[in-house]
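In the form predicted alone, a lone chain appears below as structure tokens.
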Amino acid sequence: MLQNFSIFNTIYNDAPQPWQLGFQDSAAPAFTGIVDLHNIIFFYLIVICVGVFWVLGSIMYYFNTKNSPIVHKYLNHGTLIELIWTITPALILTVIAFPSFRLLYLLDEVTSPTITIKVIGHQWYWSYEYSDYVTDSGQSVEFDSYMIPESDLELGQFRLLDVDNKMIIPVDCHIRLIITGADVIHSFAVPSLGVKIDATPGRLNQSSILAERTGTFYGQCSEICGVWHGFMPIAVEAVSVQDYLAWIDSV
């Protein structure tokens, strides 16, 4: 009942805003993981900050030519001084590369995926295989993913971003994804997923994504690839399981 309420329905940002500052809603453990690490290097971040210009500060105030006339022309070392400013910003990084290389090891394991999804980046356009299933021919389902031109979108479509055939996962499946390039560099990204990989030709890199909710997460080319680099978005569906399974009935 509390959903007929306007102020309890939860309204995801799962594609990019004008002159969005933030990140984007999180849909996948991963993202999740890396939005919490920022957070927590920012928070470093803001107390060195806070701590440097405190100091730069007080000896502009405190020993300008006004207040400290006197100069001492011949101390020109400290050694204390030196070992603080040596050792703590060693301890501030030992203590940020815990939680980096935790999340980094996450990031790089594949746990049981329930599908492999072969991802291939072309000029300019995706092109999906899902290699676990066959059609009625005994190929693969595979198509290719065009963005939609801006005279063909419709009420509700994203202008650069919309494509004419999603890549559609099951939710709270572990997916599998084997990515390359057929001609140059590409970068598959998709940042509510938390998946940034490169598909390089001749390579077969490897990745996992997780969506732990139904929507739709946009994402874009990030490797400049020719002068339609641009034009060739991402657009990942995640569906229930019985809709998926419906959907691979269907293609």
Contents of the next structure:
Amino acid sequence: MLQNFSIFNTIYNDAPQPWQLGFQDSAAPAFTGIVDLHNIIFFYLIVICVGVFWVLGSIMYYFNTKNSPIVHKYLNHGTLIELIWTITPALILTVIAFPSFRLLYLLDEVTSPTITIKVIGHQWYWSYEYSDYVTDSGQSVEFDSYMIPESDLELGQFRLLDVDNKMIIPVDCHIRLIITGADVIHSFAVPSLGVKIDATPGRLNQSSILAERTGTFYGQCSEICGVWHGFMPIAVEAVSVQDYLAWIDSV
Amino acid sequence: MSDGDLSSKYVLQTAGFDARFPNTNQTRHCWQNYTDYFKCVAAKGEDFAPCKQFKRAYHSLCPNEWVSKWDEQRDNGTFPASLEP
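Counterpart to the form predicted alone, namely the form predicted together with the partner chain:
To see the whole picture, the full complex is given below, headed by that same chain.
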């Protein structure tokens, strides 16, 4: 029974679990940074919660009608306490802002990429284009990635997550993603790789990923894009550079 | 095919960072390389090797659908930019 609650499990094998509360395992520096920022901010959240509920509880305990029959009808101003509860949150927000902006600008940085992959959102599937190897006559590698319907699932595949053609990326390579939409706005998101970026028609958005280990990482379209918005998952498979080249050669 | 053959056949190389386009929005990066390639070809001819750099860049950055649409527009003379060098 307890196994059903993921809080008691620690290994997620790179797939989200039913009732999962925490993050998926990180596979990229971007997501490690996001999890760290979350943990840092959670510290302040706990401090604030304890403070607020402490004050609230004390007021209810010490100043209820039974304990304190005096009605503070004319007490409506206190300069000191107002200064304290104005300046303290401002300071806390400033302290939170620094690591937040640091991470934001680090994530925006596209470190000299080794490959560019174009990701195009359609109603309702993703398509990928690898065009770095186009010769004068050659075609670029492009394919569509559809969700595997429940009736076709094989043992070990994930319902609503597995696709027929995964996006293959080499491990330990900086990859530039060029993301766009073909019809309406979609959003390309893979939590384990720390990427979520809108796929807007007519606009090319750039993002960067770096897989630090091999594995398959799952994500979902994250912008409501129509009736089958929930059925256009993203599956990214990180493989060694040799395997990546062999794959590029085979498609 | 052995690994050595593959890594010489496929060079892991792509369009680099361009200081003119430092933002998330790379639409113009793609467009600029596309128009630059055809301006380059118009000025120096198809075989001029440095032009190939623009071609590689626009292939890497532009969705294939956009490229074929623009190719069509160039053929029809409706491309919305001057490609004179």
